[in-house]
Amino acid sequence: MGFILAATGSAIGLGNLWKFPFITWENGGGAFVLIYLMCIVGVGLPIMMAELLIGRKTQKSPVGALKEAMGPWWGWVGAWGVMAGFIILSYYSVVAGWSLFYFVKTVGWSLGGFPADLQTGELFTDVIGNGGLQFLLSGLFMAATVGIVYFGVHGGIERVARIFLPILFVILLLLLASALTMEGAGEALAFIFRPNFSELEPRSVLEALGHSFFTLSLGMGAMITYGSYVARNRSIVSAAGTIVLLDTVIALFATIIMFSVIFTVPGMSEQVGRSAAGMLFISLPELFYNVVPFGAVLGPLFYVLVALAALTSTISLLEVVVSYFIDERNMPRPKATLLSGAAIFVFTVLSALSFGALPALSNFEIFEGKAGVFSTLDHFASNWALPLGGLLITLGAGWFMTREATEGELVDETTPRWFRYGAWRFFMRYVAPVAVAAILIAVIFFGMDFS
């Protein structure tokens, strides 16, 4: 249950909260909620299932694995998702530390009331732009980070999962009853789910594709990490299934609640921001203290929420680039995640800073590809690093090692009965290498923006 839970709160994290609903927004709802329901079956449950079976076979972190289950040319794959692990924390720090502000502004707005005057896109410009107070809450975030990985798997990753996910499932249950009593419940709910195809474009398709690989922490060697920790008894299928469907229901939950929030207020449905950060950081604070019922206690615990969500993808990624030192380089488990740690924070400050640099902003633009460092890092994380080393990964599990050595990991015992390996072995050979291999083309021959 640990690792369900360590490795569910990996894969759980700001996208599912903030990008997953705004891109279903952006994507016109139904249609493509069922083709993004059909990519994390054909496309992000198989990788899920290679990620942690090449793990547990080699009980090493990215780089050893690969180079022990394909050849030595492998390790620089996993070395290339180390990287990415290491890029993608020093930004996403940045923002899990904007949930802290927003958790202590809704505590004290929810004691003292909400000021009737305040705009809230210039709070959330006034504390991107504020150089001292970023520096201090990616800070405190990456603090949190450090300390929980430095103490080990069970000790640290484990015992916060199992304290942390629960807490988080229990929250979003309460925001999910609140928002089911709004009156603009139906109409969300016959958004999300109801399909209309003539709305439908290629480019959603690919948006759809590219987050289901994206939600789940695939790419990176983070589940290979994961999956190092798996023990012999127990299924990878079942994990992978587990961890898959935690996700996915928590997309959709908070996709629910926010969508019952905007369909409730007259007009907002036009005035939805351009980006996930609008909706997050501006929309939804006014919301929860004018039009949510119980705001005053829900608001609070959403950024609790968002906080939590995001605490347990750090711990997962900063894990990824320890576990590299402990193993490739034979380094103490606390030298290595405090020297980690320390070498990330440096990219963590460029990229908290990088907004004060800049001419005054919009509350979009910082989202746009004009936040220097913060936008260089993740369009890179997202458009390139990802997308490679999933495809990369993809095809070593799929074509690379043996039938023999992928299917003693995927079938014995403990497997459920609705499993066929035929069948994996066909999606990971054939189906995700193509759809993976789609969403770089769609980047370099479309400028299409996975960021």
Second form
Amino acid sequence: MGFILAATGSAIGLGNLWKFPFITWENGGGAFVLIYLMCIVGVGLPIMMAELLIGRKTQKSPVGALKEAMGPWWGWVGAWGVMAGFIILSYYSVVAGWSLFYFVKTVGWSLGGFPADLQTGELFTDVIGNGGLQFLLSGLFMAATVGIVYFGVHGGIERVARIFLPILFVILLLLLASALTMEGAGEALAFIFRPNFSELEPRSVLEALGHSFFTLSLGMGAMITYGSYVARNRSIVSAAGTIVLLDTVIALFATIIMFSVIFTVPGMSEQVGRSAAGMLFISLPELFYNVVPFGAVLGPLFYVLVALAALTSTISLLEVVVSYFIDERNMPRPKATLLSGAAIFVFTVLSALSFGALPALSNFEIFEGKAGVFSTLDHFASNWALPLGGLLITLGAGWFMTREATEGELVDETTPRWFRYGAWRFFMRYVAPVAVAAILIAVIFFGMDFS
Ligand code: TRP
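Now show the form predicted together with tryptophan (TRP), given that the preceding structure was the form predicted alone.
And the full complex, kicking off with our chain again.
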């Protein structure tokens, strides 16, 4: 149970609460959601099973696990994953830090009143452009992450997941119940669940696919690491099913909540949609105090939810890096944790200062356009690190591991009856690699950008 919660906590994060609602918005709703669900079931779920089974079979973290399961060269795929974890964590904690700020801010507004003349857009720009504050917020977040991983998987990660995840579910259900009573709820549900395929572009399909990697924490070995903690008397198939189902439900709930709020305010739907950050940190704070019933209670709850969800994800990202140093470099956990945390924080600071605080980091020439450190790192992770890692892990599990090796982990007396090993193998060998390769082809040859 601890493992399932920890893995679910890794999956549920800013990807669900921040990215998914926004890309659903950008891609026109229903049809995109449907395609996303197909990607989750047809690609995400089989790869989730693959990563978990590799971890349980080898009882190792990604580098050692891939070497043992597939051959010596595959250690590089694991190393690529460790690097991806390093990079994602570095910029992820910046946004996580913002949620911390908005939590404190909304508590203040709930107690002292929301200033009538406040421009939430300006507030946000000021906050992200304030170097000292950014340093402090992302530093606090990294410190919390390091503090938990320091105590190990059972003493730290699982314990936190056990406590935080139920809290997160309760808060989300409260918010959902409130959202469904709002005037805009009907319109929101129609937008999310009524597919209109005429608006769908090929790009949206690949974006949905790329996001399924990010949101399920796949493509970099996080689930290999967690797989090594799954007990023998548990089914990998049901574990994967549970994690994927919970992650998807939470993403949909978050989307329903945000869109119900947005559709309730006349004219709001034209104003949002500039950026994901805008939705979460500019539009919503205002709405909590002017539109949402009980917003003064729900507002702070919402931001604490975002922060907790982010924290259960950052610990899994750090754990991938830390377990590499423990397993492959024989470092004691405390040293590995502090060292990796410190190294990652250097990059975090660069990202945190790339929203105006340090112009040199905020806007530099890269490829054809200008970008800041933050978006460059996000771009690299979403377009390269996860798809490439995912492709290689998929090919490895489908083509380089024997049928006996994978079947032995997936099929036993604990396996649920709906599972068909033959179907899994077919998806791993043909469907998933082709789909994931399409992302890379779109990035390389068509210059698409999925971050
Ligand atoms: N899945 C998390 C989210 O949706 C992000 C995340 C955590 C992640 N660990 C990961 C992404 C490992 C890729 C790999 O927010």
